[in-house]
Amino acid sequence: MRIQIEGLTFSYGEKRILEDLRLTVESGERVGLLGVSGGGKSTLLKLISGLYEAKTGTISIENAKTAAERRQLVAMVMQNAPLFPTSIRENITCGHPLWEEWLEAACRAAQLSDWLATLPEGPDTFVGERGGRVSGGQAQRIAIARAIAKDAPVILLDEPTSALDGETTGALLTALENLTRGKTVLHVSHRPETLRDCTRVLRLEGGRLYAE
């Protein structure tokens, strides 16, 4: 699905983060977004996904223009994966019915299967308050499995491999590349090498986008 942004300006109080930003991501395109920490990359993803409301400018995903409509079309993996105080299964399915085969496929793609096999309760293992019983890397993999399971047409990735080691990072990027084929992907990172699967890369600087 096509993402269209026109004249998007956004501020935190007096601090301007995005300035008359314009962006078109065609259906099925994979776009990388580089920029320094605090430069507005994550803010842009939250605006597209409907977590934040845009007061100036427009954001649409096909015919979905409101934040509520866009949320239905987007799956997002954030840098610090938020987990609910429930089981791994519930964190992936978010309480929605999901075939066991699809759950297992999502876990395999996110490289959770080997770890789950070592747990007596498998995917029904409790993650603890704020995910306190799992490592940062495991929490990130659960979040990636959640995004895969949602099967949304638009995937937003905000440093999805930040908590993983180099070898696992490469494997996960390959899995994400295979599983997001044919979907619209916007991948945020501060490391160019993690955007190797993108068809084009842009840089966010001074609130505006530039070709890299």
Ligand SMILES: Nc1ncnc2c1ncn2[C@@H]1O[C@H](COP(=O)(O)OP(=O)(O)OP(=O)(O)O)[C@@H](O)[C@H]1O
Contents of the next structure:
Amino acid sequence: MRIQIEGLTFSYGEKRILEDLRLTVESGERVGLLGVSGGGKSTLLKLISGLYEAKTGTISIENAKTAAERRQLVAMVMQNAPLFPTSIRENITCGHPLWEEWLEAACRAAQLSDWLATLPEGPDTFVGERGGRVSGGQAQRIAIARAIAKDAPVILLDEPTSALDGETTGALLTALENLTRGKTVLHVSHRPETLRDCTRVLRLEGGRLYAE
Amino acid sequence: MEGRTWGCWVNCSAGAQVSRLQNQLTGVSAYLTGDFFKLPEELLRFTATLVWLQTISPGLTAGALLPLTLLLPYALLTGRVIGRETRKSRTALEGMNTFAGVLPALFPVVRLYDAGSLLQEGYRLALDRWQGAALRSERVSALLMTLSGLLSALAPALLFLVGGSFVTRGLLSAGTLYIFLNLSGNISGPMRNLPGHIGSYKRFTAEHSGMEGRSRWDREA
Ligand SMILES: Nc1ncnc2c1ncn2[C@@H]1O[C@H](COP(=O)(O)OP(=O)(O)OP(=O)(O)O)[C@@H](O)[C@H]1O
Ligand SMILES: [Mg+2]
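Same protein, different condition: the form predicted alone was shown, now please give the form predicted in complex with the named molecule.
In what comes next, the whole complex appears, and the chain from above leads the way.
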């Protein structure tokens, strides 16, 4: 699905973050996004996904123009996956009814199956308060399974691997590949090497986007 | 829950921290203003009466104190149970605060994945758990207090029986027994309150330990 942004200007209070920004991402395209810390990359993703409403400019995903409509079409994986203090299963389904086969497929694609098989209660294991009983990599893969289960056409990634050490990144990268296959992807990263599979890489600077 | 560490404090949202602290402050100050200062007064009355009765009739005084041998271990046990229940209910309350604490971080997930109902359900469960624990804690202490009340009612009854037999055997005048019975309230009263005092002390330490992190208060329970 095509993402189209025209004349997007956004501020937090007095602080101008995005300035007359325009961007088109074709359906099935993978676009990388670089930029200095505090440049507004996360803010842009939140606007696209419909978490924030843009007051100036338009953002559309195909025909979806309002924030509420866009939220239906987007799945996002953030830097530190926050988990609900409940079971792994509910963290993935988010309380929605989901076929058991679908849940299993999502866990398999998110590289969770091997780990789940070692847990006596499997997907019904409690993740702990603040996700205290799972590692950062496991939490991130649960968040990816959640995104896979939503099966949204647009995937937004906000530095999904940056908070993790090398050991777990292999499984995580495979999980991300499975999540983004065949989707329209916008991938924010600090490290250009993580954006190698992108069709194009842009840089956010001074509130605008530039080709890298 | 392993949350009674400084790590938890750092991770908790400010709102959850404040609400935690308020809960604990309320418990602690209730103890300090209510129970703590009543204790010396009762103790004074108890000992003064005891010394005086001792001079009149040592045998009868010993009889009046007899229930104490039962009551004291019972009170200690009661205190332990109440302390444990209080700690449980506080843990449940913390669970609820934790839930409120993770909300800001979860906001994007809740909106993008339409997880409002999951959140409500989770919060309701945490609330139920806390309510259950709090009710249980109240019920347990009420029950234990009733039992200790019955136990301490033994004191005047014993006094009456033993004293009565002393009088019929001519070891004691009826007038002295009358004085004894009248003053026995000063002895049985504190006895009746003993489990209560120990219980609220335990409750106080349970709340207090939450404010200090894991501390020496925890070890004695
Ligand atoms: N909710 C908010 N309220 C006020 N200011 C905010 C808010 N969120 C972000 N900001 C500010 O807006 C600017 C852009 O933030 P944003 O998180 O979008 O940057 P970023 O490019 O994602 O940075 P990073 O690479 O560090 O993740 C920052 O200066 C930040 O302090
Ligand atoms: Mg960011």
